[in-house]
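A lone chain, given as structure tokens: the form predicted on its own.
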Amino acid sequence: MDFSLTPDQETFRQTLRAWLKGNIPREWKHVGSSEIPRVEAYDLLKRWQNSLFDAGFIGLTWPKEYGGRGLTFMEELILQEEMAFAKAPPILNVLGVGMAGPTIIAYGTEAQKKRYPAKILSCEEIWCQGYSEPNAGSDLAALQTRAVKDGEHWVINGQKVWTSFAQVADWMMLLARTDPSAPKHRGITYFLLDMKLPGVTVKPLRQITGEAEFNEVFFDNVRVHESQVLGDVNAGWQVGITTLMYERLTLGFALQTRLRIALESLIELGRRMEKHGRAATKEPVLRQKIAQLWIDTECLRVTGARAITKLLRGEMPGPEASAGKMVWVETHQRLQELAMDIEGPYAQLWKGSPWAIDGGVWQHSFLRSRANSIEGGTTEIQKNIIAERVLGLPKD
């Protein structure tokens, strides 16, 4: 790894620097979370990523012609390190980003390329992504939403099911199988679908935090025009699995920086907190369990720079994305545990108690981070594909 700068680069980390010291809103609130946004932030957080955008510090390696800056993963890398320590807020549209623009400008006809990825940066549109199914969560080439070609449409039923930010999303990226004769992994098609369409339905599920984050989304004959296939008909997991693939890469780049963002968090918490009569910090115990979090923490950095590495040679991100996943979970669930430690009684207490450390966001933030072993590819998938790709295992 070759962690020094161009002149330039070190030119545009100082540019960002000065940017980010003077734009972060007042009243964002950087405590505990550093994760999937929280609902009520969803306002500011869009209209952050607006001013990311205007600014030109987002989407950096997208093409200028797209509306991105035309850079590299080496300056990705920097606005993740400045954002971590100027404890930015994460942006809105994170699958939009993350998964669905890069998939386009991969995959997309030079029409879709001009028409969408700009949007995405400027939050003007959110997306979400429309894979697990009630029957083929971790099985996704078992999907059985169906697509069936009527003159210059396709008209689309079924079900899809923990689909985040769908309440609120502009545009789906659909997989769905156009050819029921086909083996599973082939006959699948990738969708751009506009959630406005007549015959979309979106229903929220209420999860253990109190809120509706994820969604089931109904599909009833729903008519999308053939423009809107993204990559070949029947060529869809392909392209779906770059959408995989890129959101292990790309996600993993902010989800590692909101971690040590909630590092600083619980750090700042620990030392406000008391145990046996001295700020928690200074508790034997529980330091060398803060100091664990922080070795852990670096390691995953590290391990980012190394995927950054493998990109700037001009290679593309494998299976090793899996392991940073997995280990990111057990490491961001272990700090929220960490964090009710450090609260003790007052773990108990929930937003709306005038006693509730923080205002209870840690406690929300610790619910939140029991899905994070199952969303973006579950704990024992991601084992799955360590054993066999990387350890060269046989498959199950």
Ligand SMILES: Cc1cc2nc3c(=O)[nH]c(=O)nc-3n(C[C@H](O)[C@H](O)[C@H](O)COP(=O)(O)OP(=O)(O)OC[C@H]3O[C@@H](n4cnc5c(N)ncnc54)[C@H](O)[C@@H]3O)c2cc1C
Second form
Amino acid sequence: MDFSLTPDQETFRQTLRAWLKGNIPREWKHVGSSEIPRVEAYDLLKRWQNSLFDAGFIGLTWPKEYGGRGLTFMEELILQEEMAFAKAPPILNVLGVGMAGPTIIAYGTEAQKKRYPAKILSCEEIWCQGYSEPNAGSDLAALQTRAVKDGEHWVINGQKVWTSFAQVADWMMLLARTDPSAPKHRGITYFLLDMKLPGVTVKPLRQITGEAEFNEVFFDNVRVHESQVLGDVNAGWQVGITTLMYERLTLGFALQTRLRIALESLIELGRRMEKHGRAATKEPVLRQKIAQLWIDTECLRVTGARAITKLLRGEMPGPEASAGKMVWVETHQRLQELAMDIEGPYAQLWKGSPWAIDGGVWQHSFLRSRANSIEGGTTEIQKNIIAERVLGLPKD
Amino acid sequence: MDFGFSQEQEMLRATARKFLENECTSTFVRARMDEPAGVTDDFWAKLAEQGWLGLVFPEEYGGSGLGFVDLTVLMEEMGRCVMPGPFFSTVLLGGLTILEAGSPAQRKEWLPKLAAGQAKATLALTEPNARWDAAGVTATAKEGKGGFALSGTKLFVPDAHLADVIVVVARTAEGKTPEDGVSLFLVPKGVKGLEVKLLPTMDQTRKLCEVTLKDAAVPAGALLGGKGAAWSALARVIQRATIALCGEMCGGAQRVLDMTTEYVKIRVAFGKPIGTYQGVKHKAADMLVDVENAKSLTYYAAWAADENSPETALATSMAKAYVSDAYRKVSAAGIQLHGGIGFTWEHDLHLYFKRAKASEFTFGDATHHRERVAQLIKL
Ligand SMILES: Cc1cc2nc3c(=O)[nH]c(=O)nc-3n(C[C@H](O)[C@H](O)[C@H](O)COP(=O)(O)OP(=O)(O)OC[C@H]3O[C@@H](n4cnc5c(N)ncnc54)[C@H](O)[C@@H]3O)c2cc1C
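Having seen the form predicted on its own, please provide the structure of the form predicted together with the named molecule.
To see the whole picture, the full complex is given below, headed by that same chain.
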């Protein structure tokens, strides 16, 4: 075992650290920062991601010819660590960087690989993920949005739901049914869909926080050119699953970073808030809970290092990686609950109240955290996957 | 960076697994539970032959000079079969303390014998006040002509009834801080004024003793390390022994998960294997997560110890806090998923459940270590 870095990696860390010091936007308030970009910060975050791209600090593991740096997951880990230490803002185009890009690089034609990934990294084009439908969530393969061939085009009809970023997205990773007679996993195709095409309608959905981060998306005879298919026709399930694997992998690192940032903010909050006449961090029960969060956050980092080691050795990540999402979710939700405990009666106050702690930012991230165990595959589904694919328990 | 085991370490694991599966069967363990010794001479000689008794001792003292990551591999395998006997007390308590605090002559006298299986050792640290810190040390050592007279009661001392030498922690002076004045003494068995009583324990694979000292006289040369200045060496021993214990606990937890996974695949209820039901699946998934996380933090602590990293104290407390909870939860869930059979004496699960409980309270439980973490991160 060896945690040491090569001289090149050490240089990379130093360069990055210096760059972050001078380049994090001054307007960025890290306090209570949720892991998900907030709607009101979109402009700022777009500029931030673009500056990361210009400096070469995004898409590290992507091949150079497609806008990346051709580095290893080790540099990616260093990047995430440094972002955490610097309390840097999150990436706006998370779905593009975490999912669309790697999937296009894995399955795309040369033309597709030249066309999309670099613009994902620079945040010039924002991506959304059109998987879930009103009747297909956990059971994603039950999706019903139809694509029918008409000459060189596919004609799309149907509806997606819970589509994050659709209101700002330029492109969508779209799963649609191209062969209704095939078994449900075999008749699905993966499309790269231009959100500006005629017939695409986005309707915001107001969510628990009061804002509209996700949307409904309707397709009314949307004509998509056949060159926009990613992978083979009717092979979209496999492509889509790959996307989810990348989601767990790359987003996993990023999420761990955000967790560390949130934890440091929480500790800082605890130092300021009083409980029974002393700082909340000195109150024995809260102190225990904070320490446990510290342990769990560090544990995610170390478990991540085990997964990366497997990648670097050319193996597929094992159980460590599949459990990561679930552990992260549970830890983050517990962290947000604890922020409410620390605030006590102040937890009731919302943005706009002069008495709200930190402008009510914790209330927002607390509510937002309820989605963590639903989005990207519910915790129940993750447990099924661990039990069946890792432990080999029988399927229903 | 490479946070995985080397080929040599994987080989050590394979060798240990095979050896222990043959030599340390459930039948063997149960026979040892019923006897005071908790080990056979034959088994002890074989451990020595494998080179495991001296694994972490330097070569000049008859050891193999390996590190704590290597040891973790071995501890996991020993935990996997709830290995009984004085391995832990001899190597990680007595042996390590002699290595950390002893003079070259003291090391030369004891370590080669321990490594060769010719002597056993332990550490008498805790007292009826059940504290792990220096303030808990109230046993005294009075200096007289030519030596010291030790008095006090030591409790929860592993395998003192088997030890040829007991390292006794006693106070030679009251200092400004609790750490000041703590000294270590090599007390050979049979010394007048030393009485060792074996205590009935819930986990019968771990033998604990009460050690009473009534003006037990030892020569000046029995002093191990600086007079009144032994705490820092001792703290290092406790830290490293804690890491090794975490390794053992991880191995036990993994075995419970394995047994449970196998069982829920074959046990049928309502016409299906119970592993088909989500109430079972989700518990099993939670167990896996606990086991993997426990390993991550343990490996990290072992690595930090080998590197002498300034993070070792924090890493150790993070590991012990997590692993204490994890082993307890996993072994309890294992019993639950086995139903009635898991509650029987005949099934091995209770051995793990009890070992988990014993280990939980050795070197501080999760609450204790969370507080340590809080202090170390300057909360
Ligand atoms: C904030 C947010 C953002 C999102 N963003 C996107 C996005 O950008 N793109 C996108 O495509 N989707 C997105 N989603 C949708 C998300 O992926 C789905 O909500 C999720 O997969 C669950 O599907 P569902 O809502 O239909 O719930 P259901 O599948 O109906 O599940 C309801 C409950 O039943 C449980 N359940 C279902 N099946 C099983 C089973 N087999 N075993 C045990 N329990 C089961 C679930 O765990 C859950 O508790 C987002 C969701 C949220 C909350």
